[in-house]
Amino acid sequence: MSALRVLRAGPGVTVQDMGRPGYLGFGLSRGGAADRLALSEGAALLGQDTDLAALEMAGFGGVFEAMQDLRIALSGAPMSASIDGTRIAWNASHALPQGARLEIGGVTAGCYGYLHVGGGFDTPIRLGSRAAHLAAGLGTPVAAGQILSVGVDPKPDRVGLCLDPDPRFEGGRVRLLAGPQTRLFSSDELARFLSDPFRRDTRGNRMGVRLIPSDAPYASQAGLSVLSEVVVPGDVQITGDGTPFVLMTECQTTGGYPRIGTVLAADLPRVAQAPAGATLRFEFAETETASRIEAAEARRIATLRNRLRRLIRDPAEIRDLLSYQLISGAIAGNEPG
């Protein structure tokens, strides 16, 4: 059986993949991954599904021990790591022979970074997924001394690959969907809202991103008197006290404040990975637009294997080689010694 020893590991990092869906009804949200892109990143990297779980690794990894031949992948916030002291690349892929020591550090961008392994982590499934969904009592964070087991590697000999993610570490330009209660805020709240930037609170987790608005609090022309009803990640709260508060991947399965609007779930990572004191800006796209920007976005994730290139590349496949500086420190041969 192939396994990774945790030999330490830091307080947010839990077993993910893309979550449950279906239980809504139930009161269980879909969770998952934070960021859902970086498992198919991950997936990519590998050559392999992108339902096979990987470690999330909220601000901070830990240290790893192969307890056989491995492949691991790393993708979403770039932190450092080394694998037995020598430093390796993010977003790429790369063996761990067995006893080899894996440390991942802090992030150094961004929120969430993952660690994948070929054959994926295969850990219990519980009600069809493996996710630590933490809110709902399902899972637990990854501890040391644990030992995961790893399911078959389907291609063990592929590595030395990497991946130019797309940037979303920083903030930036977040587009939303209208929702039934859009309109109870109005048309000046709204203009307010689209041109506030807002910064990305230190309050927030897999439940939820608190937004500071850079004046007054927010209000919809109908208080607190909004009915129960469903949320669902990207739902944009605005809560009692005015402030915008972005559902995520463990949130409630209902609530009662008023919803400014929804974010596309091809810019939820953006918020997910939006770092304490990063700026998002808000715009709202058209139904039909949503639609365009949602499909093109499945296309370019679907294609992600295209996008590979090799970590070192072989000169044979350089076409300007004779441009480079291929002789520089070269010697005469004749040096005193």
Contents of the next structure:
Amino acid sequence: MSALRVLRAGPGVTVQDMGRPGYLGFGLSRGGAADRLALSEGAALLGQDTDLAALEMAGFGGVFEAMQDLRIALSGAPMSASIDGTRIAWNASHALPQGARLEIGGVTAGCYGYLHVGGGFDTPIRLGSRAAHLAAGLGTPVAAGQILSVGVDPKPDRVGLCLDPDPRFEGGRVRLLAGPQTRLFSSDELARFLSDPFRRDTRGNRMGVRLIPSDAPYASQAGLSVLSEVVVPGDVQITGDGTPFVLMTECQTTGGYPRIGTVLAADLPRVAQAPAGATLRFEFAETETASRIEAAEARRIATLRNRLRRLIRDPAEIRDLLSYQLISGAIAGNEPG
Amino acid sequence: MAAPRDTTRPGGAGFPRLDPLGSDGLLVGFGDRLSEAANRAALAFRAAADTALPGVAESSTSLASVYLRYDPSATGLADMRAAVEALLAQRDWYGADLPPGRRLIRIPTVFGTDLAPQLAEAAEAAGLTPDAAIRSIAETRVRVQTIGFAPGQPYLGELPPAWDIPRQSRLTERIPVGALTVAIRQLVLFSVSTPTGWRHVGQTAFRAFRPDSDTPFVLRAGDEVEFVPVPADMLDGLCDQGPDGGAAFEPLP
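Could you output the structure for the form predicted in complex with the partner chain, given that the previous block was the form predicted alone?
Now the full complex is given, and it begins with the chain already shown.
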């Protein structure tokens, strides 16, 4: 069994996958990666299933050592990264030979970076998923000294591919759908909400992201007397002090604060990855438009592999240059597949 | 601007009400305040939707509403809405029976002391002496109205009107697993350790969420619960009895 040894880890490093759908009625939210798109990108880079587990790194990575030859891919928020001291590209796949040391530093944009391994992390499954759900007491952050098992890699030799990520690391425009409680806000309050350049607060995590209004706090006509209802990731709650809070993957399953709308799943990675201080602006999408946007996004994610490119490496940075087959003419060039 | 409540209909005017929730969900509301009828309607309608509506991927209830998630690549919103409306029209959901297989669970509880430090404060808010507050909670058989917020965590009600006390404005930084808390005529028995605005009046050794057991979520909506007062020095012994914490289960007819 392959494994990755954790020599050091930032405080927000957890094993994540697509989470645990199906437990909402039991009070357990789906959880899983804060930026699901990054999981799909890593899976495309390694040519494997999107439901395999990866390491999510909130803000800061760690130092890791391959206990066997491994393949890795890096996705999500770009972070400084090197293998045995040689800088490597983000949004790309690389070989991590046995004994090699992978160092991942802080984010240079965005919030959540991801480390994927060929075969996925093979940590224990609880309630159908490997994802840590810290709010529910499932799993713990990854810590120094841990050895993370890695599953069987079906394509151990396929490395050196890269993918241009969708820009989503600086805030920007976010589309939302009206929901059951949008009507609790006056048209003036809604108009103000749509023109407000919110800044992302430093307070934000896998449960929710707090937004700072540019002017007065927001108020709904129902105040704080709303009956608790089911809440879902993407819901924009206006909390007691009038500040919007976008619920994220590890949110509670019910909530009593009035919700102004629900961010489209297609735009949720942009909220998750908006760094503190970044500006987010909201606009409502009509139901039909939203359905088309979500369907198009699902198709696009399913075909991410079509956008893979060969990673062009600078020979000066290839530390083991002489071990590579550099003479393409050594074979005829027309051998079968 | 809210319309006056229509008392001739169990959920009030405009209910049941259907709203999209996100691009793959529908919320079926049975009322804008908690009532016995709206809660029964939500429980019964969810059970029916799970079996009668083929497009439902996942469902959940809160106190007076049902959330239905569907797969938008297989079912459109319009079709889902039509199917839900047809099911709603089939019967009077507000008059529905409680779900079958319900149980009565008696959970030993230490009221007050250092283990549950907000009993006196909560009693005062309810206009009761601490002893009267303990009697009032212990003598009220409450029902699991919904499971939510945290895994396996029950909202229980309804307590007598004196308990219509607000949540505290300041959050308690961390409440232990098994804590019994009170606000707005409801009790919440905490399944995880978390910050909360509810007041901590009792402590149990009961684990409502057992992630590594065959029954990770122990309580079900419709179950009834009595919190039986025990002395504080019994808690350690109850903890030693395992995740039931000395609770006794019996089937309800």
